[in-house]
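Single chain ahead, written as structure tokens, the form predicted alone.
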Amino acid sequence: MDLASQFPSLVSKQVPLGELSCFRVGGSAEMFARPRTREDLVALIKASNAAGIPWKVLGGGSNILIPDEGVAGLVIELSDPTFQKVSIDKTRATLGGGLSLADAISTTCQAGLSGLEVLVGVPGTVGGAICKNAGGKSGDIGPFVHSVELVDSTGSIETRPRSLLRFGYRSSNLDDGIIISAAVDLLHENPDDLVRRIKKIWIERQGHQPDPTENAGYVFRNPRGMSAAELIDKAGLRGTKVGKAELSHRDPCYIVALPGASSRDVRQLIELVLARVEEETTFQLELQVDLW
């Protein structure tokens, strides 16, 4: 089935997916859909299922390396208004699954508001944060999800309640579906205090991350009480370079793509740094990013 036939004003062909992900490398969608409503999202899954077309979510792109020759089947992004949408009342907020982590983080600290502040400098959306658990040194998202609505890998849009979502380091029991909106219970805090929390978080991430203007992402996750920055430290990897990849000499858990990279030059600067730490000091690195 040609899904661009079927739904000739969402879906579109070869799309470039490097610019929309963080290391601006990698290849094309066949397929690329920017759905307009939940009906338009249900309508999308349940084709490609009947025809046996993969696909995939893409949210901030912050968590992804693409292939350089491209994505098979149908990616699809939360990118219009109807995902992106910001409800309050009282301490609770509910968060369209595609509204940028910055944006979140802004409006329910502009209504006085607190825990969301945790993911300050974290990219991103909400979807993508949930379905990680996204967060640092300051706490992660999961506690303070109440519920989220979701739609199945069959295509059929469920809410499901704290008592169903079970969240680890950098994970959660979301991964079988696309968040599109999720609540979470939130407390009231003096605004100034909040605002001077925030600029700290803020302060100490930007001193670990790679410079703004970087092609940067965040692949090795840190082993259960361990550093994964130590690890590759200890291997003696900081700033090694694969092509035109290269570790940052910032913090070695971010992999820049200099300028001329390519998706092969990323993962063989991965597969180099797994099989070296392991080869040094016995650890299994795990990824933090997805490869595609």
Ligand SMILES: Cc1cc2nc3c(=O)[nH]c(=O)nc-3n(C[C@H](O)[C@H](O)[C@H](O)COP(=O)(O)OP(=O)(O)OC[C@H]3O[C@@H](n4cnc5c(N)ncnc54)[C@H](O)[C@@H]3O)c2cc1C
The other form holds:
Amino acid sequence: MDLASQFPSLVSKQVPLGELSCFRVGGSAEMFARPRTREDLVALIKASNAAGIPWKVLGGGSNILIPDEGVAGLVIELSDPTFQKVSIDKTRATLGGGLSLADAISTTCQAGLSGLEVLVGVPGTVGGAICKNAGGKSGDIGPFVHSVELVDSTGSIETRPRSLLRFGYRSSNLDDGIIISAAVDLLHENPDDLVRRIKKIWIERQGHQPDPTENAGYVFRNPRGMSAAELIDKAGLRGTKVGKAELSHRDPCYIVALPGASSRDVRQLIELVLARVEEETTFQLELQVDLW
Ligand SMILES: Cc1cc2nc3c(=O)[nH]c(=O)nc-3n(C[C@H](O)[C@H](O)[C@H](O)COP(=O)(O)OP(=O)(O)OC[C@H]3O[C@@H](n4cnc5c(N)ncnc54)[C@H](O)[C@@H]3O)c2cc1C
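The form predicted alone done, now the form predicted together with the ligand:
To see the whole picture, the full complex is given below, headed by that same chain.
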């Protein structure tokens, strides 16, 4: 079935995805939708399931690599304001799944609530961050999540309480649905102390991630108890290039897609790093980025 004829005002065909991801490489989505309401979203999932069409949800595109040949099926983006709302009740903030993390952090911090500042500088959306349990040296988002409202794989809206949520290292058990909102429990904090801490976390991050003007992705994660960057350095790979894809000089866990890079360049560099690190150090690196 053709979803574009069934939902003519919602679904477009052959929409380029590269620009919607931080690598800025890759082809088009066979079908693409930005639902305007929860009912739209539910209808899209149910119709896709009924027609056997695979679907994926795109957040800020900061943790995915789109293949050059594009993505089959339907890609859904929660960029409508319906999915970007914030409400605060005492120390609990309810955040839309499509809200940018930067907006979530600034709104909660302005309300004198601490917790999300551990994510300062992490690109992407609330939904993507919770799905990947994003975080850094100062902590992860998972411990703050009280409950998650999602459209599950069958197209039903459900609320999952904390007791059903599992967060691991850059992973969660929330990869089977679409997070439409999440309630997070934060702490009151003196806004001046909070701003000081945010500045400190921000400054620490600057030297460790690619320049914001570069198209890049955070590709390799630390194997248990090890530093992926150290393993890559032991294999002498920092700065290695394949085509127009380069291992970042600042932190080799990132790959920078230089102008003219293809998704294939990035994939080949990933494979080279995985193979060479294993050869040189006997350790197997794991991938942080999702290969779509
Ligand atoms: C420069 C740079 C720095 C980074 N630094 C860090 C860091 O310090 N710490 C860290 O943890 N990560 C880091 N990352 C990785 C990335 O920013 C995080 O994983 C981020 O949380 C992904 O969010 P996103 O919205 O961009 O998700 P996307 O990349 O769009 O999607 C990632 C996955 O989440 C799923 N997803 C997205 N939205 C939803 C939703 N609403 N419901 C269900 N599933 C969803 C997607 O289907 C996909 O599988 C960095 C990336 C870059 C490019």
